Amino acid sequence: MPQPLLYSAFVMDTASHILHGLWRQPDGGQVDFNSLELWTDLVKTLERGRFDVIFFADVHGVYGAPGESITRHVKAGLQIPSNDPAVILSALASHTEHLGLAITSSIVQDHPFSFARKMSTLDHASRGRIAWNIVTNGLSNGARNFGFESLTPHDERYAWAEEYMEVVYKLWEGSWDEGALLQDRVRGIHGDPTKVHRIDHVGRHYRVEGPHLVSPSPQRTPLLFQAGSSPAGMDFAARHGEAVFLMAPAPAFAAQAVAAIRERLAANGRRSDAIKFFQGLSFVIGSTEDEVARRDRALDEAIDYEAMITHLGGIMGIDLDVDALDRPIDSLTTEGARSLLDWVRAAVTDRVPTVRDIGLLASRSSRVSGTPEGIADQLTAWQAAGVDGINVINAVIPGSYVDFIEHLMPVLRRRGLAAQDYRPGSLRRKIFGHDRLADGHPGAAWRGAFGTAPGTVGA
């Protein structure tokens, strides 16, 4: 029997996330994204279906090249409006017991001191079920929203992220020693001052004195997700990631990405199994092949391809003219998500790929269509390529997940491709078998780092 795959629900607190235009469908419940009940009902459904994680994507700007009109974005609801998922996470924690809760946050949008405090608070509130998707910001509008004149060059963003990670690791792992929170009513000592420390970080981007204001949460450091697939992104993932999201167009491409990151794991002194790989896939499920074909056609007809191309052009920082769909992409360069262009060029091998191919590839390359048994066969192929989990992209909420749980999950469990029940404990324990960062992780190096330093609070 194979090892069970992990399952994450890929969502965003907006009406149009990945497969654009589906909010227009009668069952497109994501149009009610402003309603807290949409999300509390969804997490309860996901937990009943034994999903492992709900993962919230997020942005802090509008997609597009500098000066590009936002008309198409607003008309299509292309991730605008969108709400801050961190605000609702504690509510979702209170409606679930086991489901992991992951949010995306960029190094641009939140200072590491306030971010570390927020995540520790959420990890306490959820009893250790919080995860963070680390992003470096590929949106030029996002950079300008936080006072920068332009988007920081691609590889420099990862250098900046290295310092950001150092600060949060110092706060999460080093500022409080084990046993510092005493809460001794008899002696009247709430905390041991010799075990709580300033971090006195001074770097290129940040000066943070500390100490961390939150006592150690069940995981200390939240489970760390990452999605970088450029060389710099893969280097960063191999140093810091515990789970990596892939959007490979086929299992063979996933195998290449997994192998490239695993090689980098060894170079960083980490175990080859230190990262779980999640492939993003959407699903069309039918009881017969004829039903699958009908549903496939209906989905193709419902997708807003102009919005798809606008979105993907925005990710790359390029104004992809939807009126020039046959424009070749061979000369395009970008400081945004370079890996997306690489995927398109790799997938279209019989000719020079065009702007149209970007939209078509995005809508179909991650789609798995078939009967439950047929889909299970396809997921077995993804697993053989090195994939440990599936990041389930929705067409409609909650219907895409209800269909997955009711029609596909029973077959996956019977085939050993889905777990029968949850493991106890924190999210990291459920996935890796332990609550805290593994010893070979760079964040673990900050444990006890300030215990004898002059910057100790109690000194």
Ligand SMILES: Cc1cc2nc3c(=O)[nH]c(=O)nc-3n(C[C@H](O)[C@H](O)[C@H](O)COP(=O)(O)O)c2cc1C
The other form holds:
Amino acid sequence: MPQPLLYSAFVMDTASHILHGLWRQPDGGQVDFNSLELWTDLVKTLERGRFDVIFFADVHGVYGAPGESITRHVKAGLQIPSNDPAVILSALASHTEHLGLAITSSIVQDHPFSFARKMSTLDHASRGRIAWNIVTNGLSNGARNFGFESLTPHDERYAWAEEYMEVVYKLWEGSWDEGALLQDRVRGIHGDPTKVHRIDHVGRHYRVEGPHLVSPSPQRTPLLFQAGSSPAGMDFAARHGEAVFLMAPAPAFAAQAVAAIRERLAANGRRSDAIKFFQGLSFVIGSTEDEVARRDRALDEAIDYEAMITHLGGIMGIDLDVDALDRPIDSLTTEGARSLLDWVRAAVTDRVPTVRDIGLLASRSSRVSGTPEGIADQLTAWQAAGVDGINVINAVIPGSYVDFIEHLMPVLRRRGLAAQDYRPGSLRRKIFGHDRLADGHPGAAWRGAFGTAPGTVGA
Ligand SMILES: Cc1cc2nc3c(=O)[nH]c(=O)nc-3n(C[C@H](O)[C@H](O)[C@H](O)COP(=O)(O)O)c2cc1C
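With the form predicted alone in hand, show me what the form predicted together with this ligand looks like.
Full assembly next; the chain just shown is listed first.
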């Protein structure tokens, strides 16, 4: 029997996350993203289906190059409006017992002191089921929303993220020793002052005195997710990540990314199995090949390609001409999009590829279509490439997850590709067998780093 894969539901508190335009479908429940019940119902469904994690993507600004119009984004609901997932997480915790709760937060959008406090509070409230997807993202509007004149260059953002990590590790791992919270009613001593420490962090971006205001939560540091794909991003993932999200176009590409990050793990003195890799995939499930083909076509027809291309252009920082979807891409000369255009040219060989093909390919590259048995075969191929988990992209909420749970999970379980039940304990314990960061992890180095003398403030 193979090792069971892990399953994450990839969502965003918005109408149009990855597969754009599907909120227009009669069963596109994501249009009700403002309703808390959409999310509490979804987490209960996911837990009944034995999903491991719900993972919320997040942005802190609108996509687009400086000066680009936001008309298309607003019309398409392309990640605007978008709510703050951290705010609804405690409600989701109270409706579930086992499901991991992952949010994305960028180093730009929150000061590390308040972020560490918020995550510790959530980790307590969920009994240790919180995860953080660390992003350093390239949204120039996001940078300007937080008072920066322009976007910090790519590799400098990762250097900044290193300091951010140092601050939160000091707070989560170092500020409170084990056993500091006594709550001794007889002696009248709530906390042991010799075990609560200031961190006195002074760095390029932050000065944080401490102590951390929250006592140690079940995991202390939340389970750390990351999705860097550049060399600096992979270095960062190999230092800090415990799970890495991939969006590889085929298993062979996933194998390359896994090998590149594993090599870096060794260089960082971490075990080669210290990271779980999650591949993002969407699913079209049918009971016969004819039904699969019909559903595939229906999905192709329902997608908003203008929004797909606006989003892709936004991620790459270029303004693709979405007003001319049938324009041949041969006439495009954008330097920034060269690798994407080469990919489209290589994939479309029977005719002249157009701008629409960029969106079509992007919507299909991560799609797995088939009967439940056929899909299980394809997941076996992803697993053979080194993938430990699947990050399930939705077309509609909750329908995509209901279909997955009802039609696919029973087959995956029978074939050993999905676990029969949850393991007990915190999210990290369920996945790695222990509650706290592993010893070789850089965050663990801050344990006990701040001495034993009772602290003062402001001295
Ligand atoms: C599955 C997945 C989810 C991601 N989610 C977010 C997100 O929610 N917010 C965000 O700003 N960036 C997100 N990213 C972008 C990554 O954080 C990262 O910036 C990107 O993969 C490029 O890597 P690089 O920064 O090393 O170049 C995501 C990437 C992947 C593959």
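Numbering follows the first chain given and starts at 1. Note that the rigid core is defined as the largest set of C-alphas that superpose within 1.5 Å between two forms. Worth saying up front: this structure is predicted, and the values here are computed from it rather than measured.
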Core-aligned, is the CA shift for Asp350 between the two forms 2 angstroms or more?
yes
